[in-house]
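Below you'll find only one chain, the form predicted alone, shown as structure tokens.
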Amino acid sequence: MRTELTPEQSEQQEAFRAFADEKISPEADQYDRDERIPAETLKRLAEKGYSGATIPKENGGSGMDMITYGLLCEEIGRGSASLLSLITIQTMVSQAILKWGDDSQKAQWLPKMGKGEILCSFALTEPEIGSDAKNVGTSAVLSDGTYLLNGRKKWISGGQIADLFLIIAQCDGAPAAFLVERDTPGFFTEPIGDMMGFRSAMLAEIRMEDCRIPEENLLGRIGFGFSHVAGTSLDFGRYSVAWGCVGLARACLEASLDYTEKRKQFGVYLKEHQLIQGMIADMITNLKAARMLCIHAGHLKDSGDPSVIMETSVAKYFASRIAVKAAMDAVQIHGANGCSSQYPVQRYMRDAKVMEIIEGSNQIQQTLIAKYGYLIKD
């Protein structure tokens, strides 16, 4: 398995490291406090090709390679994970749309991508449906060359400013993906707050009622919607994630670090004491681990190896996991200057467990690992 990363990537890295340390970290949260990210900050990841890092060049984006990629995340989610999960989110769209968009759904949606001209959404999960994506109860009808979708969609990244949906909905018994505007007449956002973690996410609740699309808005073809076009953005977004929960378990990291650097208990700096020595060790050796994951899968990604899609599960799996440990444990180290808004550790905290629910729960990855490990033993 190849670690190492290319000068051209360690380049990027820092420039991706200083916009974080700059331009997010001070700010994160206040994010949190508002519910919302700046119009600003978005408009300073588009002047920076980061809203379509992974789009080609050829199609108005930035063409960044799956590892640079990973880079990107690993930094914006070590600042803000809330502002993870729009890199996240305009990615998984992205790539449903250079996967199984014909010509002209490219020509006009990827280059408005490209450059942060339109935010786009992933909308699956409903108010009753959740793991169960394969079922969801939002219906589409093609009726006179256009198609009626009716439904409601919860928890959606990005749903109270996005330009462009995409919608998992069942037509004629079969799953189907659709992209939908938020100008669409029967389309209506109603805002979510007031969440434990992502706070600043902007997610919304959706309702659908006898919204009318053209029937070139289908992306792919029906029965495509969950296992191939949600399924490619699901991919996507939890390679995403993986290394924003290494870019957070990170922050743990580093908080800790400065914490017990400055902080005195029994007359020495905590860091003189073997409890907090472990705790600090713990995260430095999963940090490293689900780091090496998320370059594993970014190779693989790069190189079309089918194998990419099980070891992005366990990287994800692994480095929620380890992104949770080192949030409960900086929070500790911290003791009650952890619980306090001054600090940015309960943040972590209140993000981490979110990691471990989104793009599929634990449960989920557990699930589909296990299965996997059957398989390759027959």
Second form
Amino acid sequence: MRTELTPEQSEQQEAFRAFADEKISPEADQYDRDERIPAETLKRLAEKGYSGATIPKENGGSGMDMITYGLLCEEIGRGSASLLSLITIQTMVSQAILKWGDDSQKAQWLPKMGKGEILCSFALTEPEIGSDAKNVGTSAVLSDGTYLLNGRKKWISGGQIADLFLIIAQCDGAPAAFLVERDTPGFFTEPIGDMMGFRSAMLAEIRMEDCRIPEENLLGRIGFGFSHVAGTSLDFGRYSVAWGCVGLARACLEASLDYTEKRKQFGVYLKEHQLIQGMIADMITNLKAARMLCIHAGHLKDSGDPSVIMETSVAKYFASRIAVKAAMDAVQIHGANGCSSQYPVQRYMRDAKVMEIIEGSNQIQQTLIAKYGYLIKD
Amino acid sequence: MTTNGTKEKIRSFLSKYIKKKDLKEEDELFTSRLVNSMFAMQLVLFIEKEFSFKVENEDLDLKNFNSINAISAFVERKAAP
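One more: the block was the form predicted alone; return the form predicted in complex with the partner chain.
Complete assembly follows, chain above in first position.
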């Protein structure tokens, strides 16, 4: 397994780190309180080329390799998990269009997404459908050269501000994926507020009431909307989340190292207490293991290896678990301070928990990983 | 590559994801639910890497993916000059 970065990747990593330190981390608690990411922050991301990170240069994006993109997700995730979620959904939709879009769809959308001129959102989950995603209730009916969409989507990251939505629906009982613009008649979004975590991810509920879209907005083919189109998106979603969890766990470690060097109890700094050292050691070890799983998945992704799907699932499962553990321990180390809004570790804990739920809950990941284990046993 | 060689590579790949010892060349993979939801993209990646072409929008037809015979015929059609 290769773990070292190329000189170019290291250089990019430094730039991402500086960007997160200067532009995101200092403001992230305010995003959390305001329950929104300012437009100025999204503009900065776009100016840096981070909005179209994985879109090839010939399609108007930054053309990052998968390791470099992972490093970006790590640094953004270290600063703000909510902001990471907006990068994640942009990548999920852009990769679905890149893989399954026709030439016209690629030409229409990818350059705008690459420049950050439009923000995209991925809409699979519904009020009554979560993990059982193949059975979404949203319907699409072909009529006179248009599709008529009806149904609801819920917990949609970026749904309050996205310009373009990738909607998974059923068409004649078969899953299908559609690109829907915000200003389409019959398409409505309602903000969802006061969430525990991802508070500034600007979640929304979507209603489609006789929402009519052109036939050419079908992405992929009827029957392939879940397995192939959403499958592509979710794989990139899991990859982004896994790296974001590495960043979140690093934020927990850095906060804990800093705090334990400054606070004294029983006459010595916290870092001198062995039970504190135990938690720090677990954070460091788990973080290294999670990063290695992510790098491994990244190399497989760059080489187009079919095993990447399962290895990304493993990385997401492990990284989100260790992010929760790191965040819980970081709050524990900070004591009452950690429970207050004066320190970011309480935000890390709330956001880390969400990481175990999104892009396929960890129970779904466990089921898939275990079944794969039995398959390769012989 | 011969048709048999193509089918052997496909069978070898499928053996990692399908626990059916006597998988026949005409056995339906998707419609008989032999595979899970992740398999579709794993198969796409396998075809692209092993046979060096891109699976694209117009290739999305179950007839291209639903059995060893179907995948082999699809690969040979795409590889044809």
